[in-house]
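Next up: just one chain, as structure tokens, the form predicted alone.
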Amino acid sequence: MDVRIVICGMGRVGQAFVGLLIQKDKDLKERYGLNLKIVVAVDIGGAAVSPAGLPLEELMAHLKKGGRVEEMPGFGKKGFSGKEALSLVPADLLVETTPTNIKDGEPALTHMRTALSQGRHVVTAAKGPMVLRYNEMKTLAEKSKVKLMISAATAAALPTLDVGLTCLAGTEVLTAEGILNGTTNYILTRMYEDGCPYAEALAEAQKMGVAEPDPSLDVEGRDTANKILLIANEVLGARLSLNDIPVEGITKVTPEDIQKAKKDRKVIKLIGKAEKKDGKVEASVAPMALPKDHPLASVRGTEKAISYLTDTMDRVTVSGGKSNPLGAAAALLKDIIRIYQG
């Protein structure tokens, strides 16, 4: 089956996705019968366009030399936007990898609205549209009878939604608890295991590339809040917004807090939690002192994890998954396979 893809966003995740298509091309055709063709690659200055499918190795070589997509010889179109691409070039699916924007969701919101309203499937790594306009996006997808897949926006390679929606089918999920941000878990691990001060652990994470130069989204707990919001809405059937979630990050965690937890045989982790209470779903983000036997207590370094408590299967926990652009790209590819194998 030929699948024509418009990809919006050619940063680290977008390029990792294109590289993955090159690497997995034979496997995708033989195992899944899928011939995935990128017909438009869009970035901030324009796009590379080929209705027959772009030569991906040439595209990657061009980008690695410092070229921009709109300058790709024979295919570049300066100023060609994602909305234009989705409106003018025949395609089956949008892959959305533009930077997450929690202020207004753009440009991903416009891209996703356009694709869904025109009857195209969407897989996205951008959280903004789903965090800000969850009900609208879901309604558009249902109305157009297409799939909207958001695995890459909910902890990338960690299969938070796959476990909650597929592996736990037939259960009632009562609680979801997660370590959903690799940066904060790395900092807390260094503070706990090595007595490293917060500022030093953060600087170390930045030097390693684990933390961004501006780490506020991570350390203030907002990234975790975005993810637990989507998990609560998808898996627990909530209809929450960010305003419903009290958020506390790790910036106020002191060495004294760490030592007290150690003395009590506990470990402090930044936990995103959603739970059913009296017929409602409540969610929160905060550092929590977990008992050593809690399944999330042993999650170290940059690893992430999700733990579900159900009515019939008891507790099910999954940890691991790459916290990098390749992990997000792999989640996007997984969602595409699920759309066409489902």
The other form holds:
There are 2 protein chains.
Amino acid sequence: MDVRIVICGMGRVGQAFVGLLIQKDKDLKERYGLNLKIVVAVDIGGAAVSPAGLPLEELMAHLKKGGRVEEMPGFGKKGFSGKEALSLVPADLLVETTPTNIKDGEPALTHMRTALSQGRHVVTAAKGPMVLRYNEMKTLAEKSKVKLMISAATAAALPTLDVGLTCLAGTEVLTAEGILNGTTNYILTRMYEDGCPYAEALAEAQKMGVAEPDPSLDVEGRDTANKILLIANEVLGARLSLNDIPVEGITKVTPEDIQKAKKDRKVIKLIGKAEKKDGKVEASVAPMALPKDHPLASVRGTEKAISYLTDTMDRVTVSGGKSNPLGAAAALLKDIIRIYQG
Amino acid sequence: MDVRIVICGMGRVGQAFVGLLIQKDKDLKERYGLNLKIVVAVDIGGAAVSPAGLPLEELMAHLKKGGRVEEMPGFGKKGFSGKEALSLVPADLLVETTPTNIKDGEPALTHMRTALSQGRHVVTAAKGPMVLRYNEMKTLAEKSKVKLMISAATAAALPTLDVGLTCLAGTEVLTAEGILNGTTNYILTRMYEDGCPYAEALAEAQKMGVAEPDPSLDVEGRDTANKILLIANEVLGARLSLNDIPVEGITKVTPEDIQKAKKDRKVIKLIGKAEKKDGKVEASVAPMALPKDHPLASVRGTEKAISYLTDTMDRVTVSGGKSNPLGAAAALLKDIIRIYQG
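Having seen the form predicted alone, I'd like the form predicted together with a further copy of the same chain now, please.
Zooming out: every chain and molecule, the one shown earlier first.
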């Protein structure tokens, strides 16, 4: 089956995705019967367009040389926007990899709205539209009878939603607890295992590229809040918005807190939690002291994990999954395969 | 959608499955649009039959009183076999829960062969037919274009296959390593944490009901071999049979081995492993000394886990899932939902 893709965003995740399509081309045809073509690749200044499918090796070579999509010889169109692409070029699916924007969700919001309204599946790594406009996005997808897949926006290669919705289908998920941010888990691990104070662990994480130059989204717990919001809504059937989630980050965790936890044979982790209480779902983000035999207690360094407690399967915990652009691209590809898997 | 089920085997798993259908009836209709009916319930001496669907509360009440299916008032048919049921009564799906038989696979083999040949989906907790006749079963399902779902035969509520095939779709799985047997992991945990010798830990496990009176299937590693065989074939695309898998159990693990592992900061676990080597898949079962930061090292007691190493998502590990009849029944139900999930 041919699948015609419009991809918006040609940054690190977008490029990793194109690289994956090249690498996996034969495998995707053989194992899944899928011939994935990119008909439009959009970035800030325009797009490369080919209704028959862009030559992906050429596209990558062009980008690797520092070229921009709108300048790609034979295919580039200056100023051609994602919205235009989705309105004018026949396509089956949008892959959204523009940077996450939690203020107004743009430009991903416009792209996703356009694609969904026109009956195209959407696979997104951008969290903004889902965090800000969850109900609108879901309703649009349902109306158009298309799939809206958000694995890559919800901890990427760690399969939080797949496990919650597929592996646990038919169970009632009572609680979801996750270590959903690698940066904060790295900092807490250094503080715990090496007695490093917070500021020093953060500086080291920044030096290693594990933490951003502006780490506030991570260390203040907001990235974790975005993810637990989506997990609560998708897996526990909630309809929460960010305002419903009290959020405390790790900036106030002191060496004394760590010492006290150690004395109690506990480990401090930044936990995003969603749980059913009297038929309602409550979610929160805060540092928590977990007993050493808690399944999340042994999740160290930049690793992430989610633990679900269910009514009929007891507790199921999944950990790992690459956090880099390749991991996000692999999650996008996995979501596409799942759309077409029988 | 109505789904007409023939269930073979009314032991603990079969009864837990019927109980789940009663408990989840409303939820299955609302969340998944599925109206699951049991049209035939087969056990050794005969069956209870109702093409319109058996009254499940009545069936359970009858069984709880020690009644047999073939004696169920109004519905019982003495001597009516699974094969007859599958040949004579219109149905969409077989749920197979007869005891696992690794000698000749019967009676599950006959049931599954009949159902698949006649174009009915099969969901099985019985390992025998899959372990002994993997290729035949798969070919039959493909020919009839029906689904053959074997989660409940492959570590039940621990989602080994779902994670490998769904959450990791599009990746190449390079290695699968699992702690796939709760009994042996319990014994090894006691030996490691409490310095218990093997025989004592085994006796205790038997007293607790964690180990069978005849524990050989577990402690000799054969149960683990059955499971890693199915995982290797399903997830790594192998076509192995049991003879291809060298198997060593835990019966020869000594307190000295444990001491040595401790000194090296390692933990001894019974590992079922499958890996790709030069394009071929090799599988084995043996006790292994894992470094303490290996994701399976912290899996304690009766818990099970599987860890996949992939090309594009790195390592993903999943642990937990109830091991009792309810967990197996929940895995059967999950597989049914997945057959009909869009």
